[in-house]
Amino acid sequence: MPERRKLVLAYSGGLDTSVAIRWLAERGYDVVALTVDLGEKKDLESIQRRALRTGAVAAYVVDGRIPFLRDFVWPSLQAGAVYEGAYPLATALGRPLIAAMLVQIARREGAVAIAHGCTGKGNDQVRFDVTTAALAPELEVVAPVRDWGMNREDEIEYARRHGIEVPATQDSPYSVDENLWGRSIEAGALEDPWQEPPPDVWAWTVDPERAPDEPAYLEIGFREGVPLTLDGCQVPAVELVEVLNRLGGAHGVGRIDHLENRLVGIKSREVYEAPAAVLLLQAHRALEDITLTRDVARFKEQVAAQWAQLAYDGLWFSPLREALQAFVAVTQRHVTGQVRLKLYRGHAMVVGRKAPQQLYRSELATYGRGDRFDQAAAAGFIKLFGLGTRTAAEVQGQLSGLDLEHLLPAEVRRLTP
């Protein structure tokens, strides 16, 4: 008989994951079962057992939520990073990560190869296939869904023909995956652009009609663009962004419907609740206002935006990525302060804040006393802005078709003394 060959399947304890177990094990491998917690509040211990009792050789189970702030939601928050100006790329953060722990495992265990529950027409296969060519281009990835062909109701009986424990969950028509950064839902309902999301939707936020009468208020520290404390106080990382996802939802704020720009080429309506991603990137960007120059700050937006793009499309470990974080971290160096915001009935506002380097000098910006600015110096530097500007109309006349009198309505009041 052919030798056995070892592979690490990223395990999540659902239906697909469960039958892949089987239906690797049936094509030659043994198969090393990887359940990484990035959040989700699962009962870890009885996915592992799951694992074995389907026939996994062994059953892993890794506490990713440190290193999945530290090493990748912090540098996309210090980046300003959002997929479209709409998704916090909770889901697209998670993958890189949990690909990485794969190939560690995989070196570990000494497999040949990786496997995900990834079907063939979202983002997520392409996240771990290019993340496991990155890291580690000799391991093969085999993505089961993406090959056996069956459906939904063909796993099902699969798995009663096999005795495969499937665990018992609520029927529903959405598609759901969670972490700390964030929940992405879609499918059923959803499917309909047209359609609002219907109440069931929602999990971790209220309705913003039923939020609290009275606002709330919270101020959060930054230290070099990095959230370190709540209301004065230093919480640890996980704490932190769970506080504020039970804060902000509790207010109604973290809802997004976003119709998407999918990787592979089609659109796709998703829904996303992040509450503590949205607080903390509107909090990040209102003391970057207070501590990034007026060109730094432009650029960085472009900064933003090509991160995203690289974190969505499964580029995270890449040249490129890699450098566009040698540039966020020099910005960060002075984005030390408080935040203060204000909550309520989904919506969120900056309503202060304040840093030791902030570039805001009231001297210059007041018009009251204390005012400071040479206002005599203005006439000049216009003079002197404009000078590109005058010459050409002096020299070339005025752009062409520009009509001015169409800009005045036909009658104009006029008075004289």
The other form holds:
Amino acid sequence: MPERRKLVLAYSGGLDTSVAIRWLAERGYDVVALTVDLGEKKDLESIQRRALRTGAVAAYVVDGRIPFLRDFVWPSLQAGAVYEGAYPLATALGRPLIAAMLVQIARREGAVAIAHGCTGKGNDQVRFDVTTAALAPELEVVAPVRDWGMNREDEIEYARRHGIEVPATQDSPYSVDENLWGRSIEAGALEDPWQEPPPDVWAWTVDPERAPDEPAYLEIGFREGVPLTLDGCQVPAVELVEVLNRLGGAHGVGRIDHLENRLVGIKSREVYEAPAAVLLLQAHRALEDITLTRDVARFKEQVAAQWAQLAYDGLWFSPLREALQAFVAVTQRHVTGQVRLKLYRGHAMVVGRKAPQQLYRSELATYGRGDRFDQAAAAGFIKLFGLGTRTAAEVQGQLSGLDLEHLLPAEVRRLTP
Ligand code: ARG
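Switching conditions: you have the form predicted alone, so give me the form predicted in complex with ligand ARG.
What follows is the entire complex, opening with the chain shown before.
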């Protein structure tokens, strides 16, 4: 009999990864199950026991919530990363952390491979595979669901044959992934992009139509781009995000309906609930508006888009993301201050912001008393600023594209005294 080899499987407790434990064992692997808690509020101990009952030789449960926020979510918030202007990347940020923990446990256990339950059609397989390649190129990656060619019915049948419990959550028509930064929902009725998401899609947010009549005000305090306080009180990171998810959700804030471009070339309709992410990204951006110079803010938008693409594409652990992180960190030095938000029926509005190092200067902006802006200097500035345009007009004549003759209506009323 060939020697058995050890492997660490990312185990969620669902049907796919439960079937995977047995399937991998049949192929000569001693399966160590790893369940990482990113704040999805599952019963982790029963998942751990289920892993062992299903045939794992060991089962780990790891609380990943603090490293998730500190090392993945906060940097991403500081970067302002939102994929395709819509998706705050909850799932995409969770995967590299889970993969990194798989690698770490694999080393501790002397395993030769890691495994995950991703299909061959999504982004998550890329995130696991590439992260593992980046952190531990010597480890093999096994992806049973991608390889076994079973559909859901086949899997349920396989589970029955092998006495594997079929988790109750299999009844949901949707595929859901959840962590502190958001809830990702796909499949089922959502596959028709013409159909409004049915009410049973939503779990964290109320329908804005049924949100309270009274708005809620909320003050978020940041230090160097990281949220630290709510209404003036310091709150630990996990609790801060949980409170914002609850409060935002209660006001119907954070629903996102996105027709997105997957890395593998598929367009997919994905729905997200991300109240805390939406509130924090908005507040953080408002604080940047008042603390960053125009040039830094504009360049940073390009960095944010690139960052989001890298995170989405599974390139979190890549030289470019690391380099962008250095840029982002420098930009956050003065992003310290307070932002006031008003939550009302599905919307959050920034209604106030202030920062000790803010670049907004009332003595420059004011139309009232105390104006220190040198208006006389504007004339000379504009003379040189417009010089190139004036020269072109003088030398080359009028530009094409606008017929001044046709600008005024044929009939123009002209009065004289
Ligand atoms: N489309 C999102 C992403 O690639 C979410 C995928 C999460 N999976 C799910 N079962 N909804 O990050």
